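Only one chain comes next, encoded as structure tokens, the form predicted alone.
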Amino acid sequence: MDIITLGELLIDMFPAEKGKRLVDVSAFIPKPGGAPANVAVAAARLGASTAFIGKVGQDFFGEMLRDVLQQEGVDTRGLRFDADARTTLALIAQPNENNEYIFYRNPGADQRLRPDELDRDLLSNTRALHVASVSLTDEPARSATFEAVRLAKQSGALISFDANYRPALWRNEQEALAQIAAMLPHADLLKVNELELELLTQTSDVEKGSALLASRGGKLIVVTLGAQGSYFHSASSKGFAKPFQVDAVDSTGAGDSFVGALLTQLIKHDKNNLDAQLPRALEFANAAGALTLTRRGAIPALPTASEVREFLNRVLPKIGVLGVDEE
């Protein structure tokens, strides 16, 4: 298996309109989501073999997540149904340029993965595992998180984490912050935003951030701006990858399709030479989260490769390179 992801599959309740809050918004629409079986997807339509572990409610939404997983050529094996929780369930409005969201999960099926629950052969099997703050809110969801990221690391596999930063979802700000923290050190590869950046660091500044966040135990870490691209910092180089401009719809799921894509180019390599492959990763990165701003929905507006590649060839003569700065 190339790349296995662990965590959250819910229903995301789209706006029927956007510009209101979500006490305005007249209804909701459903749409498969949670961030990481948005990356499985991502990386299943760029090319790469993925596997979803998780758990969702035996209810209709549950099966009609798995059916989707299953349509997009994701290996659902390590997917469990739970007769005792529903579905989570998460009403999405968009406001402004940040979305407003409510989950519904107190608790969720999600929250209620056991480590004996977890699929052990497939972690022993996969070149990366990747993971997010989401599933380790709650126990005993925290305890399988953790226990995978073992069994995949004792079999060689890369470690990706996602902070996914969501203040509804924890108790308190210092939980959370004391749960990332412990993930930390176990991470080939941390991606961050620039609001988690600030949360985990107390700097906006990327640069001064990132080496913060390598000196607490990251190997690699990533930074998504928006519209600004991304920036990375390893122990032997760092820089920023331009940005593409695109006529953007719709922000849901472009983080998760940049991690899909940047993993799908990293586990081509050793997990521990990386920097070399960075700039271009990175760059192929940028360009699938770009495009999946141009549509709406999370697992809907994912691109393909050859979408990505399409796109590449448009657009780069007149951007020109990536800028690298080695240590």
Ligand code: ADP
Contents of the next structure:
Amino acid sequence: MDIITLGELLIDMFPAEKGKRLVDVSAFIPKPGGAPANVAVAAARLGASTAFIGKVGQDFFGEMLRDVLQQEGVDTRGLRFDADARTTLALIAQPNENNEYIFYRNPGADQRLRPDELDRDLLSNTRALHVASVSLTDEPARSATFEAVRLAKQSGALISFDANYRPALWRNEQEALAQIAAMLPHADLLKVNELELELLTQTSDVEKGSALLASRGGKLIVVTLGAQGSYFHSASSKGFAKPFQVDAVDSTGAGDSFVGALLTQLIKHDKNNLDAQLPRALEFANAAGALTLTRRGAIPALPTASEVREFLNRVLPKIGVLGVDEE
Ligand code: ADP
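Starting from the form predicted alone, produce the coordinates for the form predicted in complex with this ligand.
Next comes the full complex, this chain leading.
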């Protein structure tokens, strides 16, 4: 397998009307969601072989989510079904640039993935494993996530970690910070956005914050900067990767598209020798992220490899190679 993602696979409930308060919305429309699952689909669309590991309820939504992954070519042999808990629902309360969520997860099936349910064979035969922090909020999924990382790392896989901080899912901020800090030393790649960088480092200075995260054990730190593109910091190089201009209609899924795209590029190379690849890989990931903004929704908006290539062929000759500002 090229890339396995592990974590939440759930239903995002989108409000029928934009800009209304939760209680004033007339209806909610169910759509497949969950950041790690989106990353698996993003990378599959870009041509990687991918698998998803997680747990959904033995219910209508769980089956629908499995079918969506399978239609996208994501291997679901590591997906488990829970007879005693429902598929998690996320009601989107404020449909604006920074969506806020109310999770129906008391507990949801995704929190109940156990270490003994992991497909060990799958995890021992992958080039990369991508996880995030939502599966670290509660046991037993927390132990299952750490165990999956241990197994994949033992077989030489690149470990990717998206901080993906969702305050509503944690009992308190301290616990979230402690769990993210505990995963950091295992990660070959840590991806944060600007808000997470500030939360983890108490600075909004991208260069200082990234250096601090690297000093805490992250080998490669990548910061997504929305319309400003992205930034990377590794042991021997760092720099900003410039953004692409697009007509944005919906930012949902841009970060997951970016991560999926970045992983498809990084797995082509030795994980201990990625420095030379980073400018190109981030350029590709920025393009995939930007393209995702031009369409609505998360999964429907994720671009294919040929769409990213065509986009790069169209825009790069006009604007010149964007590349990276090295320092
Ligand atoms: P997240 O906060 O989920 O990590 P971002 O919103 O920063 O995700 O988007 C991920 C990537 O998508 C960015 O690093 C950038 O490359 C691209 N992107 C996001 N917003 C824009 C935008 N308005 N214009 C161009 N590219 C964008």
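Residue numbers count along the first chain shown, from 1. None of the values given here were measured: they were computed from a predicted structure. We call the rigid core the largest set of C-alpha positions that still match within 1.5 Å between the two forms.
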Rigid core superposition, Val25 Cα moves 2 angstroms or more between these two forms: yes
